[in-house]
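Shown here is one chain on its own, the form predicted alone, set out as structure tokens.
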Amino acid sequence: MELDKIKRILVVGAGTMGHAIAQVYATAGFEVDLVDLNQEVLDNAMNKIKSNLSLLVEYKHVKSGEISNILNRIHPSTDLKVAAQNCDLVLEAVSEDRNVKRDVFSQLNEFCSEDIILASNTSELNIFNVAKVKNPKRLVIHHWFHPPYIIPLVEIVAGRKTSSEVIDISFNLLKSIGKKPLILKKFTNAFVVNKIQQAINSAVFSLLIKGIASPEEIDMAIKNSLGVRLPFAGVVQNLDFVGLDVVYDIIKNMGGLDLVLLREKVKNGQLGAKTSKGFYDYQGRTEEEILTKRDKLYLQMLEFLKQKNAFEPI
């Protein structure tokens, strides 16, 4: 399989994620077969796509004159067999049910040629243990984020048998349609973003169950702290800004594990912005230079969020 030979995409499942992923590919110029067992789901999917495109026109992400062409490139169908025989790449986006996914991949294994890339949009399942297909080197995870037509990230996750060629094609394909693909170095349940999100969710439920703060108070606290910092500092670089020596002491004082990775950085004097090297390498810039640039970005973000009334509930 070569990247320039991928012209037609099959998206299996027209629900929350599937229809929107089909929309992204069609907007990028691909012919897309959108397959679902339920015709009503397909009809609803096409209506949602029309609505999504109208919104994107409002924000100048799509030209109004392009809408009809984009819609014409999406071919809704309930016939998986026919669609599978015409496609150049498959993206499975059915419900997060092992049995359902196993059945879908069983059919794809029967209907598709053996060199077609089979990608799953699973958000946490080890699809490599679920799907049984011939030529497993073509099996890969493309994990998109909701809503796919707005959120840039797509996580690419390989199994032990996934070929490097499939990973390269996946990366270049997603990059070509304007996405920010991330190739995980190894498989881990829930991947990167959902693993972090699950940790946040666990903390939120603990706070709610113990009655420490209300839902509104928790969201207010996050919006007025992490919400301002995350777009610029992420979660790792913020540790550099705090100081890895300080982070290490905090973890020890809270009774956390003695993190070897963190201890070694502190031992080697890699403390973050204050030493121009931590998890990030700041190329000899002074702490003042680094933090001044950070603070200017934070102030711009804070002003923008206030203008948008973003600290109030939606």
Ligand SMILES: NC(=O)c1ccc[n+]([C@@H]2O[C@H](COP(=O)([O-])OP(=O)(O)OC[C@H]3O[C@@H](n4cnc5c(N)ncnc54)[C@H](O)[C@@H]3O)[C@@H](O)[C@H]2O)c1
The other form holds:
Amino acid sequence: MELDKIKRILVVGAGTMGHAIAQVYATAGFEVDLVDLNQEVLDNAMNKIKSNLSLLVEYKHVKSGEISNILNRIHPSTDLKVAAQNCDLVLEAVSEDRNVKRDVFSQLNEFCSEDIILASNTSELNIFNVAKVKNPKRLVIHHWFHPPYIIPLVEIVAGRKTSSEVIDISFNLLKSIGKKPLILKKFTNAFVVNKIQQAINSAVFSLLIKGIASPEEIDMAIKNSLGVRLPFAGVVQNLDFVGLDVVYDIIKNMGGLDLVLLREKVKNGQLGAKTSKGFYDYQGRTEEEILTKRDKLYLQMLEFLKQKNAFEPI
Ligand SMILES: NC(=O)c1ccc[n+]([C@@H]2O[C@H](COP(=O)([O-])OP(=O)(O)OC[C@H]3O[C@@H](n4cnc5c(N)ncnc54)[C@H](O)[C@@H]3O)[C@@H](O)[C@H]2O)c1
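For comparison with the form predicted alone, please write out the form predicted together with the ligand.
Below is the entire complex, every chain and molecule, led by the chain shown above.
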């Protein structure tokens, strides 16, 4: 198993994610087999790819002369067996149903050579319990984000039996095609981003069900607060800006969360920007230096968002 031997990629499932991941790999120069259950889905997928590529040309992410080469590198098919026998890596992007995935992996197990990487794009399943394969060292999660030809992150999640070689190859492959891969330190359901998204979803539904705010009001509130800060501060560094002592008090008052980590930081005087150390280490910079830099970025972001009419619904 070597990175430079990966030339032909099989994407199984040509739906919302599969067609677009096939497009990303083909754009990066790989031959791609795109397999789904029927021709109609595949025709639809190829039409969507054409339209995505035209948009990317408009934004100078792809050269217009490249479109036909990219399309020629994608080979739509309903024959999983043939495609599986010829590929060097598989990305499974079929429906998020454990029975469907189990069945696809059992076919891949039968048809693919034993050492090629089998990656799943599952959003939250423990694929390592679902897929039964002969060589579980090569089973891994590559969790892409929609739309994959725009969003950089891909989470790489290993099972207990996944080899470090497979993780390294996954990381280097995704990096080489311009993605921003994150290797999780261990498996957890829904990984990093969907776990956080799930906490947001749970709050959204609670607010809606209790009639506290309308959908439009919730989005207006979020876009006019987190929306301005998030691109620069993320969700962890923002805590440093609030002050970890203040965050500690807020969470304690609201109840329900584990405070061990925060208590330790506050006890050690790591309060965030105000002590030059919190979750991040600001290397002795003063609070004023840190917050002035932050504020300049927030002001630029606010200006940009206003220009783009971002506070209105899409
Ligand atoms: N939609 C998203 O935003 C998103 C984001 C990240 C990850 N995912 C994950 O990606 C996977 C695919 O999601 P999606 O949104 O593309 O779903 P989708 O329903 O749009 O597409 C799934 C495709 O799989 C095909 N399929 C089903 N059984 C098959 C089989 N046996 N062989 C070949 N093809 C088969 C279906 O015909 C369909 O075209 C899921 O695991 C999902 O959780 C989705």
